[in-house]
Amino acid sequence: MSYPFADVSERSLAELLSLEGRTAVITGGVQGLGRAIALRLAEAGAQIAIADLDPKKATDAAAAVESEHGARAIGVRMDVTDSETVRTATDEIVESLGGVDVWVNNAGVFPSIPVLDMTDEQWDDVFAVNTRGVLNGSREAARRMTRGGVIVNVVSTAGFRGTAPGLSAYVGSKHAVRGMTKQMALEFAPNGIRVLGVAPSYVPTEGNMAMAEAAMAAAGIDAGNMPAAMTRSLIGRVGTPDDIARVVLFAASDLATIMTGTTLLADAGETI
């Protein structure tokens, strides 16, 4: 079997980071982490999908990302637990665009809700947007990859551990998309197409903040303690949505063309 993976040793540094030329589609894309790795693809020469439940949010974002870094971008409504959605949004992007080469599955949910008080539809409800919607998109991201590419899932820490109380289908989801970025890397790997995850730590964005206040409430934990709570770093702060963001250039360029199905831990040392 052939596995189209070139040696790219004798790129130089500038050309290996480059995405001129791809497109990148980040679900989530309107605010926090999702944003700042659309501008940073942008600002790496990929042209950009935002996708968004509110369209005119997704196209607000875009059109952010056109103005700062000058490269194409268009904003979609996406619904990533529903497949019909996701594959026509994809086909929206394919039409505008020209193709996909980069999908970021970032789009997620984090309701703090004890065990004991989960029902089943909030159950199902947290794994139909974290685990399903990384299924719904990698598989339409992997069947227009005609030349190849790469997916990166935005896991979290809460895949390699537990987290805070209330956070259990969370927790489960992450861990559930980690095995996930393992079993498509191997079944993707002979159409040229890299799966990576990244994991973040705790990083102040406008949904990790609700969700932080709310677990710690839950613990009873008084919110004015929050960065220190919420993170183990070992750097000297929190990270920010950026630093995450880098994280997933580097996945997404042609540097990381060694790696696949492993998951990348961008937590400043919290989970040693």
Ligand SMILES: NC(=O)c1ccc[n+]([C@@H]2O[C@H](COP(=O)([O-])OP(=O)(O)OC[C@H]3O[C@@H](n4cnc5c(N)ncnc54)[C@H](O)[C@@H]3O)[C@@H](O)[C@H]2O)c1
Given for the second form:
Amino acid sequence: MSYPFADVSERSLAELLSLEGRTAVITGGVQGLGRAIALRLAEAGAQIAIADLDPKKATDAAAAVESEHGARAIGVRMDVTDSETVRTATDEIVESLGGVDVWVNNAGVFPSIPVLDMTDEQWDDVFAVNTRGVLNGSREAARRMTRGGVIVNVVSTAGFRGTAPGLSAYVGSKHAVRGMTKQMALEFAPNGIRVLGVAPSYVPTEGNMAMAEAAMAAAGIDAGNMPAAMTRSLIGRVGTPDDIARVVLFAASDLATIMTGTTLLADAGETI
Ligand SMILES: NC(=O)c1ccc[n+]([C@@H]2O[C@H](COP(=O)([O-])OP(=O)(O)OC[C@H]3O[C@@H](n4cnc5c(N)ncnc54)[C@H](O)[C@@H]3O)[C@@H](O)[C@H]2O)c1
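Got the form predicted on its own; could you also share the form predicted together with the named molecule?
Following is the full complex, with the preceding chain placed first.
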């Protein structure tokens, strides 16, 4: 069996970083990390599809990406928990943009629920987005990546260790995604598809602030001390969405051709 990964050693740095001629799908790209990822991939030359729950917000976010970087961008409605909407939205993307080369499984939820209070439904809801969503997205992406491609799973340092109280479903789901990243890399390699995880530590985003405040309250920590309490950063500050987006760009680009199946910690040294 031949594994179709070209040796790109002779290419210039600019060529290796460029995503010209490629199309990137970002799930949950309306806000937070996904929005920053869409902007950097567009700056590198990719056409962008922002796939999120609310089609109006997805279209508005795509318009903002297009006006900032000039790359073609569209917004589509996609609920990653529902394989049917993932399939139909991907059909729409392929029809509008001509294919799929990079797929970023970024959509995620992180409700704070202590183990003793957790219902079956609450547990399943977290896994439906954070793990089945990755399965749905990756499966549809791999089916369309007829010329090879890259799948990037946004994991978390919660995929490596326990974190704040209340996040058992989240921690379990992100450990699962790290495992799925290894297994999908193995299964998709013959199709020229690399699969990588990127694991951020705490980065303030729209969705994350609400979770962090709830987790701090559960731990009895004053919300005013939240950034210091949430991070053991070695770089003197918490990460920004763009810090994470630049690592995703590296993973998606040909600079990282040698890498598949692993999860890159983008954590300011917090997990050492
Ligand atoms: N912010 C952090 O500190 C941090 C750290 C580690 C990992 N992460 C991971 O990064 C990813 C993004 O986090 P964020 O902080 O930007 O979150 P966010 O809540 O700000 O944004 C999440 C986006 O995902 C979308 N989404 C939610 N459920 C969806 C579904 N079923 N289908 C499609 N879209 C859906 C939301 O509408 C939203 O636009 C998540 O996977 C999260 O676990 C975040």
